[in-house]
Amino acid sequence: MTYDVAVIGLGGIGSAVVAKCAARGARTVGLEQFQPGHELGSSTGKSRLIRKAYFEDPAYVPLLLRAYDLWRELERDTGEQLLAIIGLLMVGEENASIIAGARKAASAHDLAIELLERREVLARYPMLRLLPKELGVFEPDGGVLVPERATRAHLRIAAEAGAELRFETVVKRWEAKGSGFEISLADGSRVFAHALVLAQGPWLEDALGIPLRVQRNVQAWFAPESASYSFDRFPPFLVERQNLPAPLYGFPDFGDGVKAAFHAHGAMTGIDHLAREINRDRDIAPIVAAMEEWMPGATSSLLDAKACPYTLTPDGHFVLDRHPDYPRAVLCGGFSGHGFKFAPVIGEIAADLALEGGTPHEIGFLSHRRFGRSNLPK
């Protein structure tokens, strides 16, 4: 049979790209080498951060304007309960990367921020610790995601859309040829495709043509001695310090414990390679020392904990991107371990591209192109 579109991956990024195309009525086909709801990627972890005052870049905005818009229409769509809006409390010195970038972003949009003096913080927020120069910004549009319940929805959506959706399918390569692609799998049989997706998260690595690393990241689940940091009274966080090795951030107790983790640190490694296991003194002994130094009493026993790989591009932002010499090949990839909350857009983004030939999003930021021609596979 010949599709439409194929998409291939079916993470949180490639479930949210296979609805897209397939409720627009594209015969629209999706392969994931493992089970749905498989742990091994990056869309798991009971939690995701979504925020509107984008640190990282003030380009990402709109994108983030559009996403919460779609997580709604998700919602609406499935009945599910996908996004919680509870705030976001950061907290650094003034001149610290998530302080002055959350402003940057909210004076160049417009966004609701509060700005709270170290006092102000403790006043709201009297069981944390801050340190003497530090202050905070309070996002109240920030909120959680819960990834597996998204990534479910999305694909459930696509399955009532008409979309075929193939797991426990290996993909072994594809190709240009004649008007599309013909992509051959582990099986011996072939598919043929007049557009392709690639959403292969870390496992796009040596299609993307770009350097990517993968990172193992460590994510860990405490419960607290106190009910203090249950969800009702205490929003999700991001901290910057010195003396830590990376951004600290997590979430308050929804009933599975508080989770913790530091932002982009880790070793480097390829996802073949993923050390699963998780050694108490090396991945769990840093972030309970983090987290007592800023939550006392929040760590008291440690519940669960799970290795995380994110897919890391040479400047941490995301590829969003058509093939140079293949248009109809939409790359998407890199996503740096804050790709997630835009799963819903970059679906619509990779939606137009593979099936219009372009998209009124800007995304000009997000081309491959930035990183030079590399060794994109023709």
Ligand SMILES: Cc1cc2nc3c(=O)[nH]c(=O)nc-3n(C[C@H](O)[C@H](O)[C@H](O)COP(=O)(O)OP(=O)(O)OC[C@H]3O[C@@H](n4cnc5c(N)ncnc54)[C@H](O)[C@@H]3O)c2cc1C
Given for the second form:
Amino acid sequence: MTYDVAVIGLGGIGSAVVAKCAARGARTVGLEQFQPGHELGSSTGKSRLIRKAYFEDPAYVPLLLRAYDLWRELERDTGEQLLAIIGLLMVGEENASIIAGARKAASAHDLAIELLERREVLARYPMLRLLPKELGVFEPDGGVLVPERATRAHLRIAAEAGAELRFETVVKRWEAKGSGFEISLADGSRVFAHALVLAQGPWLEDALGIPLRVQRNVQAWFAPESASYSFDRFPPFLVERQNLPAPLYGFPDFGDGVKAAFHAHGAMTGIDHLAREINRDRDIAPIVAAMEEWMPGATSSLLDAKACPYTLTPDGHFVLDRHPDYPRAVLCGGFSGHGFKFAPVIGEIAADLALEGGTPHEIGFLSHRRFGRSNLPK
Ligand SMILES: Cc1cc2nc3c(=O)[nH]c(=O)nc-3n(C[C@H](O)[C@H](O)[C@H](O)COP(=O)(O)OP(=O)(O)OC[C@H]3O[C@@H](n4cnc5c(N)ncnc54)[C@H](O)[C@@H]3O)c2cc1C
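So that was the form predicted alone. Now I'd like the form predicted in complex with the named molecule, please.
Every chain and every other molecule in the complex is listed next, the one we just looked at coming first.
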């Protein structure tokens, strides 16, 4: 059989793409090299930040507003709780990029944020340590997504809508043939589809031709000394400080410890060489030091840690576009450590591009053309 669309990769993003394509009645196949829920990609680790006042670029805000609606719709359709909207606290000096950027996005899109002076942050959260010039931005619509549950929910919706989901199925290569694509699998068989979506996360490295780099990022979980960092008293956070190697972010204790990590900080590597083992001195000690200067008592003992890949583009923005040579092939990658919250809207856009040839969403700023196209594969 020839499918309307084949999606390569069923992580956080590909699972949303198959769900959106199948929901439109398209004959959809998803091809995934590992088992569902595997932990080798970028979509696991129990929690992901979701927020609207997007310091990275206000152009993401319309996509975020749609993503919030679609996450809520997925919750309704599956009966699963995927989101905990408990607010988000951002702290830094007035000109820190997360503070200035969040305020700029909020003002451009009329989003609700609270600007808190240092003393107001400390009045709300007396256990914290703030530096003299720091202030806070509290976003009430910020919160936490459970990535494993979200991916499972999208896969379930896709299967219920008739998508064929093939796990332990390695795609070796694809090429344009006739009015579509021939996809060769590692077992020697082939799949034919009129449209193709490449959602391969850190494995897209070689396929895209855009200079993507895989970065090893460590997330760690700690037992806090007291209950003051539990989710009903303390929000997820982002902190930017000059003495830190990168912004520090984390999550309150939902029952499995306080989680913390540096955003986009770690060795550049390749997905096949990513060191999965954790080195306490190199990986954990810097997180503990930064946390103790910000949330004293939050990291009293290490519970768990995990090294995960970011797939970085040169400018930190996604690539979401049609392939320049094959308009029915959709490039969906380079999420640069901040893509999960967008999964359902990316699924919707990829379905638009693959099945309709265009999308009403404003995605020009995510075009691959910004990198030039000289080395895109034919
Ligand atoms: C530590 C960490 C923290 C993060 N924090 C946040 C956050 O707070 N908020 C946020 O919004 N985002 C966050 N992100 C980013 C977000 O999680 C990622 O952008 C998103 O999960 C990427 O999903 P993906 O589907 O593109 O990649 P993946 O989940 O890696 O999925 C790609 C899939 O493609 C499959 N695949 C690849 N090649 C082939 C092939 N040839 N054949 C078959 N299958 C193939 C892989 O097996 C894999 O399952 C974070 C990322 C990390 C690593």
